[in-house]
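So this first bit is one chain, no partners, the form predicted alone, shown in structure tokens.
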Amino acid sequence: MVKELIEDFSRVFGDCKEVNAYFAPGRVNLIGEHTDYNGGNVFPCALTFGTYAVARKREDRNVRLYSKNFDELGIIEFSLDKLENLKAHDWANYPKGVIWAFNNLNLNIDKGFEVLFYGNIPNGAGLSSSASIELVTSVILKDLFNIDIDMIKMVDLSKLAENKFIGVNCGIMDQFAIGMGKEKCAILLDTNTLKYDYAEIDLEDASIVISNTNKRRGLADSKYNERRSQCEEALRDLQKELNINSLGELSEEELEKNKHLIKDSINFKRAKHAVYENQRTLKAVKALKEKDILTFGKLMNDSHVSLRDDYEVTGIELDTLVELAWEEKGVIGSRMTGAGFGGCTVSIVKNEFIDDFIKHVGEKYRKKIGYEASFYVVNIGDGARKLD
């Protein structure tokens, strides 16, 4: 793969000497979804494919990023002293953002680059191509420029450049999985503290399958933020008469024993997610620990059931797939992943059922939906870093 991309390089940039590659996964939340930004607990990981890029500094000031995955735009150039967000720029905003977000920090960023990226990841599948080209923008930055920091620190630059230089307002979960990602396991992050814990992911004769519903979504024109400001909205009604900081501080109790606080039915519906998805992850965890599947893949299914009921982020796609995957022999669990409106599922499926899942599945969604849906069993990586 990196031999063809620095040919690849080569043949876009004109030679390629003094190149070098990198790459930053992407990832599946296996439970706790939009909990991030609640203040709760998640449960990502990092998988085997991602972004790549070979890259290179420049004697100017001038950035020149290509993407094999669209060609059809060629090379996008931009000055370092002109970091906008340009519509024609389309896919190279991600980048120019982590530029723009190390440049806020004065970090020393004095010469251009030249960049080729290659992603492997279903792009608009929600298992987070944008964070995975920024983390691996921030490797790519660190490396170049012998810049002295960690990386939390890239994680949290990362999420800065999408927040306020693209105008997504996400969570920290994705870049932080990305980042900080570890082969055979996943990460248990409580996003109010940003304290995490790895554990490993022993499925024993079963594996993780993810299905995309192969419909587009983006999370700038979705009800991502809306979502966002209701539960905000919630937390202020609550904050009247109780001292948090977040819906990820209240047990189940707690929020229904204040629930006539929040004045909005909608607003509760949406904290109700939030506060129950939390504690679900922190008994996903805990079942996992130990070595009890079936209670992970009954949580997994309470989990869906509460994003398409109280938070109405799945769409007739997410809850068909589920459903015919609820229905198939061999399925410990199955839920949407990632921010909704479209995107993935991820289910846990035991290895001698595989073939028939993907088959029958796949059989019954194209029937149902009218076009195919695409499955992946996956493995779980380490974070991004710079190739050898």
The other form holds:
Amino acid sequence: MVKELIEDFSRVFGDCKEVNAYFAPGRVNLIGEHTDYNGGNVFPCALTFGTYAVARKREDRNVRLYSKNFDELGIIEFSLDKLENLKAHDWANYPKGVIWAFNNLNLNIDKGFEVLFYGNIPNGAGLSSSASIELVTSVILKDLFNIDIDMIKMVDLSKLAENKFIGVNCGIMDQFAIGMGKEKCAILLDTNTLKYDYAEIDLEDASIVISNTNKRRGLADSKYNERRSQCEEALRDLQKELNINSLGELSEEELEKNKHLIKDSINFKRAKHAVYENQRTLKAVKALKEKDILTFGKLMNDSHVSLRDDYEVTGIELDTLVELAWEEKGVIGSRMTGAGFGGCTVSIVKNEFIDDFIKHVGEKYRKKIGYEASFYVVNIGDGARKLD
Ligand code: GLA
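Form predicted alone done; form predicted together with alpha-D-galactopyranose (GLA) now:
Complete assembly follows, chain above in first position.
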């Protein structure tokens, strides 16, 4: 793969003197959805597919970026003195935002550079192709400019780029999973304290299967922000009597006892999801550590029901994939993953039943929804890094 990309670099940028190669994965969240902006826990892992990049420094102050995935847009070029989000620069606004974030911290990107990118994460599928290109750019900047910065800081800067330069109000889960991922492990991250712990994922005779609805997220960003404000409103109501900083600090019992404080019934449902999902994530990780995969799977199913009925971020495509999965032999658990409204589901399926799972769920989904779903049997890989 890298060899081929270096050849591509030569073709696009003239030669391949002094290039280096880098990689950042995509991610999938196993459980803990819509908790990362509520001070709760998440449990994502990095994947083995992601974004590759080949890069080298320039002597002037121009940045030249090219993506094999967007060949038709050609080389996108801008000066370090003009770091603005431009519609015409499309995907290149993500790496540009990261340069902007580094410069914001006076990390002194004083020379231009050129990069060829290639990603094999399905686009718009909710597997974090944007956080992946942000983190690979961070690793490139650290390396090309010899910046003394650790991965957690690069995670922060990538999130800053997404929030302030791109304008997407996401939490920290995606960037964290992609920066800090570890082979064969998921990360239990407390988004309140940023304390984290790796948990080995040993599914024995089962695997993680991602099913893609192939429905683009579309309206997701505005709905995402709406859910955030509903949770914030519920929190403000609770704070009138409770001394808490986030919904993640509450147990299920504490929420039920103070239910009357939340004025709006919809806001209560949103808060209920956030609180129960946070506790569910802790229970799921405990079950996993005790090798109780069945309980882990059952909690994944409960997570989906809560996202469907209380948080209302699923939709017919995600519900169809998950409900069909639940009917299949060998399925230990299945739920939507990521922001919702489209994108993917994550299922744990016994290896001997995976072929049937893909065949049956695929056929029934096409019949009901009218187009194909896609399926990927995935492995958990390491986080963003320079390649040898
Ligand atoms: C998106 C956001 C994350 C997180 C999830 C929902 O992926 O980027 O920060 O909020 O949705 O869990």
